[in-house]
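A single chain comes next, written as structure tokens; it is the form predicted alone.
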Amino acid sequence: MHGEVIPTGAALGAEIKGLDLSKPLTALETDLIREAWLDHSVLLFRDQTLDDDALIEFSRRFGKLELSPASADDAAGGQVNSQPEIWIISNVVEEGQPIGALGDKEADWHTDMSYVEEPPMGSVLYSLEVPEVGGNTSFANMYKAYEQLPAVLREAARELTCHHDSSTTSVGETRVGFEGVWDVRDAPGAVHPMVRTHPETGGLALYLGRRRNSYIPGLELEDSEDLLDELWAHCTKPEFAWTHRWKKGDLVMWDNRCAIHRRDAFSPRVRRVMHRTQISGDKPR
């Protein structure tokens, strides 16, 4: 068996060296990756050379793949050149049309697609073209964020739910087919426990989705806003985070059940092309 797991030394994340993901993985190698993923929440594989078929085959080792959100609606960001399981994340425009989604803006802290009833358990992102400066991705450990909440707040969070808005993307754009949200209490989307139990590790993690347009049912609006502000200020502290600076050929996979992430903005004059898959999950509990 090949593969060496090297922790980042930060609150989460590890690099796995010695594996060529373009080749079929053995059962032992797959087990190594899965165990490291559960231990570290985010994994990095450098210097990979993958086509879309190989990316899909690798991702399927860890669960059923979802069709990309934009594949279901081409107006949501191109995707005409991708397979149904591949979501293109890019700022590139060709012949007046974007080839992908999310552009070059900063992406706020979020968990992927937490606004659906069964959010994806994991995301896999592979870099084909990256700028020399900007576009870094940061991750935060929501196990540790929960563990280090003050005891009173920790217990309160376990009794609460959070409403996750589906109308707005992580870069602040209104999704196709949705209207702007004027009152967060009326926003579309799913309601999930504010603290979820990881179905594989049994660990407890804050599960907040994203800050924009979220709401805590049962609280007065002002109280909900104040508590959400306090929780987000806490969970995005530097001591819970690790930042990845992308190179071409990097593949990163993360566990949406216990980690949040964000992206730095970058110059619209440079190209960034990433291909992403999403692994199906279950209803948070």
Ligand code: OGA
Given for the second form:
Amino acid sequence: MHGEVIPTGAALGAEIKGLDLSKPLTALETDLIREAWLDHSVLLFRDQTLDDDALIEFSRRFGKLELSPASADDAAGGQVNSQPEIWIISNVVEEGQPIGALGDKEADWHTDMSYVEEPPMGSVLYSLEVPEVGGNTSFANMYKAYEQLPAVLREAARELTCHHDSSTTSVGETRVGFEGVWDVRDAPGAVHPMVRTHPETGGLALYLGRRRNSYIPGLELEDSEDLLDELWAHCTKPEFAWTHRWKKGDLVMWDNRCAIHRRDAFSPRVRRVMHRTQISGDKPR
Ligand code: OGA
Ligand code: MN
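Structure of the form predicted in complex with the ligand (previous: the form predicted alone):
Now the complete complex, all chains and molecules, led by this one.
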């Protein structure tokens, strides 16, 4: 039995040392990872050497895989030569074609694919090439954000839902096949409870998706905007967050049900290439 769990000391996240993820995991190792994942919401494994098959095989230990957003709906991002489960996240352009999605700009705080009825429970992101500076990924603990809301707001949030816009990516691009959003009340996407009960831990977590184009059904537009601004200002406070500075060979897996994430911008002159899988999840409730 290998695998040592070392919490980051921040509001979430832990590193697991001593596991080679290119080898099939034993049942005990898989259990250790799952338990640590549920406890810490984000896990880091350093110095891994994985091809796409190994990344897919590792990810499958934790659930059925979703097709990548690009394979599923033909959205932006080259995806040439990749398997349908792998989403390439990269700013690299080859022969005039981006090889992946999300470019080099800042990606705002978000939950992956919360705009579908059954959003993925988690994502697994593996780094093949990373810049020396910039492109860090931060995570925030939405259990703690919920717990530490003022009591009145905490009660109010439990009665509300949130509409999650499906038309726009975390870097602000309109997905292929969508028009821009002119009125957030008419945006496409799914409605979920604003506070979800984690199906495995039973914990309550604030579930907001992303700020851009969100709307709280039943509220006047202005009230929805004000409340969303207040909730976002709260949950993105540094005390709820941990930032990961990538090295090549890092694998990070996060629980999309109770953590949000964002990415810093980086120089367009440097290369960043990441491969991602997404593990199927259930309907938030
Ligand atoms: C993602 C994502 C951030 C990053 O993979 O879902 O938001 O650091 N990526 O590239
Ligand atoms: Mn993301």
